[in-house]
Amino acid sequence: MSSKYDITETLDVKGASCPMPVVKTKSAIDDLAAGEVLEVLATDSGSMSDIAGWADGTAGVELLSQEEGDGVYRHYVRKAE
C-alpha cells in the first residue's frame, strides 16, 4: 500500500495491546527529527483512539491520519517542528 506520506520510519507494534502501541510510538518519535513522518502498524482496534488521544494530548506531535484495513491500522505522526 502505498502511503501519501514521506516516510521516514515505520514502526510495527502489531501483535501489541494497550498501552504497547503508545509507548512504542512515543519512544520511536522521540528518536526523529522535527518534520520527519513515523507510521505505525498496530492490530489493536483500540489503537485508533489511543493514538489520537496521544497525539491530541502531546505537544510536538501531529497526528497526520489513521486507516484501517486487512485488520491492520495504520497511523501516520509526524513530529511538529
Given for the second form:
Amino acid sequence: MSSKYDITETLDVKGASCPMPVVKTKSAIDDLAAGEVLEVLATDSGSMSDIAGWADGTAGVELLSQEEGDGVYRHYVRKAE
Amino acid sequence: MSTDTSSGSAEETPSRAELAARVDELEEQLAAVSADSDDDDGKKMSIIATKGTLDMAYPPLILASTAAAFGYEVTVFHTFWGLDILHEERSRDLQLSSVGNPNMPVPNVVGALPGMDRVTTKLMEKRIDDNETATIEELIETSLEMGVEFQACQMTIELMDYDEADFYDGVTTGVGAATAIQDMADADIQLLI
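May I ask for the structure of the form predicted together with its partner chain now, the form predicted alone having been displayed?
After this comes the whole thing, all chains and molecules, with the earlier chain placed first.
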C-alpha cells in the first residue's frame, strides 16, 4: 500500500507520543535531499493532525498523504525541490 | 541639462538624469528595506518558564521543541522554580502535588499528609512511562539538538544558591530580565508558563 511513493527513508515512531512524532519527523526530513520522500509510522492518533499542521506551517516540505490502518498512522512527506 | 528650454522652466520639471538618480536612490532604499525584512523573516518564539513541578515542566518543553520543528528560533528563559527544569539533577526528580489540584484523585486533606507528594509523583511517573511519554530529560536533550536556547536566570541561580555547572550542557547562564524582554520584543509568540 505504500509502494505508490518512492520512499527514501522510513521513520518508526510507533509508541512515541506528542511532541516526538513531529520533532523526529523534522529531524529526519532535514537529513533528506530535495525531492526525497519520508515515510513516518506512528501510533499516536494526534500525529494525523500534528504532522499535517506541521507540514502546512513549514517551508520546504510537502505532505503527500496520510493513511490509517491496523492501528498505525502512515504519513508521507516529501522534501520540496 | 538645465539649459533645456523645451518645457516650461517655471514648473521645474526634473531632467531625465535627475529622475534616473532618484530611481537609483529609491531602488537602493528598497533593497535595504527588503534586506532588513529578510533578516526578520525567521519566526521567533519566546517562552518564560516559571514553574518547576513535574506537570508544569512539560508545556514549555513540548512547545519549544515543536516550534523548533516548525523552524522557529526559540528561547526559553527559566526563572524561579522553572530553573529546576534545567538543573540536571533536580530535573530528574521534579515533584507533583495533589494539594491545591482538585483534578487529582486524592482529597486535599490526604494529599497534605507527609510523603503524599512522593506517592502522586510516582503514580504520574508510572503513567508517563506506560504511555511512552517523553521524559523531561529527553525533551531537554531533543530541544537542545534542535537549536532551542535555554536560558537560566542569573538572579535566580544566585537566589537558589545553584552552581552554573549544575545545568545541562548547552544552557545559557549569565542572563537577566533585559535579555528576556529583548527576546520577547523580537518574538512572534510570547508565552509565560
